[in-house]
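This document starts with one chain, in the form predicted alone, laid out as structure tokens.
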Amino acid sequence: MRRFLIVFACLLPAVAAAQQKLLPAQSEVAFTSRQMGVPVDGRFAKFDAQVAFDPKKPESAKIAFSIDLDSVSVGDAETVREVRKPGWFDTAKFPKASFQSGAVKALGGGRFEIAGTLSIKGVARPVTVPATLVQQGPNTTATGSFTIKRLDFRIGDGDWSDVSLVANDVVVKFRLALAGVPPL
């Protein structure tokens, strides 16, 4: 058992210097859908991430990102009682939504693919996300948008599920500063 501490404690700082902190505050999820065709922006003000990613070695990496849902931000403060409710987003039940990745490639020039899951509802589905990595100082940015169906998360169900009401595509943009990742 000694033997174990001794090897796990020796690997500790390792780990530890694989993982990179998200910097909540210079960083962004929003989504645009559109209603009736006009766009209607809207953002989450609270997510985390846990983050160990080496530019150099994008097959190691692992990514896991989760959204609180009840802080969803988009329109008058009726239409956020609204998207919280069961037909929407569901919070009481369903309070995060997350990302798992499954596998990153790189694609040249500080552009990436990440495959993944995306849990939102209780319902998970494979994404893609592309990203692009910005280093900036101390500091990297990753940004990138991707777009879902939101009637395969059941979101906007029952009377919302008509699309020429709302429509199916919602496109979802992030921008996430990260410490600690290493030079691209």
Given for the second form:
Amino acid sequence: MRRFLIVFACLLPAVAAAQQKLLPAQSEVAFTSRQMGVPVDGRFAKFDAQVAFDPKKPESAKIAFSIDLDSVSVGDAETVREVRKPGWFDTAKFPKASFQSGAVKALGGGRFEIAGTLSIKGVARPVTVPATLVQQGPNTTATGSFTIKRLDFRIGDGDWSDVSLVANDVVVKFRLALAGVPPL
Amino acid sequence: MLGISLCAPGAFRDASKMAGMNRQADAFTFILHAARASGARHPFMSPSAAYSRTAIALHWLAGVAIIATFSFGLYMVDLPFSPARIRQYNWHKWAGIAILALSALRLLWRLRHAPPPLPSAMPAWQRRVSHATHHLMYLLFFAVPLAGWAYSSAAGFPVVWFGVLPLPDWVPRDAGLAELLKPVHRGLAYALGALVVLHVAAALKHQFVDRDGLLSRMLPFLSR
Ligand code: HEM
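Having seen the form predicted alone, the form predicted in complex with its partner chain:
Everything in the complex follows now, all chains and molecules, and the chain you saw is the first one.
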């Protein structure tokens, strides 16, 4: 038992070193949807990430990301009330969206391509997320954007499925500040 | 209709104003007079019974567009949040911006083309009311759509004209400002609505009570 504890204690810093910390105050997850050509911007106030990432060993990276969908703000107050409803996010039944990384590829110059699975409203779909890393002082900022099709996730189904009214493409943009990422 | 007498009372008052008797410190009037002085056709020199065809076309186009957009506005705000409402809000905005553009065209035309003089039998107070009504209407042709545009931008929905031409935001995106601008757009639109009612009522009075043929200046077929 005692020996086990010692081994465990020795392992702990190693695990901790592999884990980066998300700095929510400096991070942002936003999206843009289009209504009859009008860009409508939205963002999520609450999200969290578990990141184990060494830029030198992208193949062993593990990134799990989750978004609290109730923390959405988009358009005006009425739009916010609307997108929480069952036809859109259905936040009562599906409070969180999540992303789980699969293969991570380094493209050079601080750019990476993260393949993974995005789950929203009970639908899981493969996505590829590009991210550009910039390191400054102790922190690393990962930025990127990718496009998803809202109807793949049944977001805005029924009456709202007409894509001439609300476009199918939704651009998701993120800027994530992380502490403890090893140097590029 | 009612003789778009923006500053119509005509040549004699023009002359008196030029002579320094201008008591109306009205920038708008000033611009009109300046434009007229700078070579625009003078009503006194070329009297005509009716408005020009361009003025008539612009007038009726604007009239139909404004009444339709106004009615549409009243109808759409009571709809529940739905695809239909989003569609109609956008149509309303597109029509409203079209009215703004049309009004700019109309004002430019009006600055260079004086309307025919008012019937000489018209009492001075009526001239003044007509004058004031037309000034205010022109002001609101701009103020109403500009307030709608500003409200839309402040609320976080920039205007994309006909779904293809993105218009710039000229006020910041700000929910508090949007709450302020919403009743401004509504109040100005209601004021314009009230003036349109007065305008139509006056035109009908000229036609059916005064029988002075004023309406035929805007509806030439009436005089045939
Ligand atoms: C001459 C042109 C216009 C007229 C006569 C007009 C008239 C109106 C009227 C009567 C309403 C209903 C107000 C109420 O009862 O609450 C309304 C609402 C509205 N208008 Fe306009 N409008 C014009 C131009 C515009 C433009 C150019 C825009 C935006 C680009 C616009 C945006 C809106 C919006 C967003 C509402 C809904 C406000 C709400 O949610 O209560 N309008 N308009």
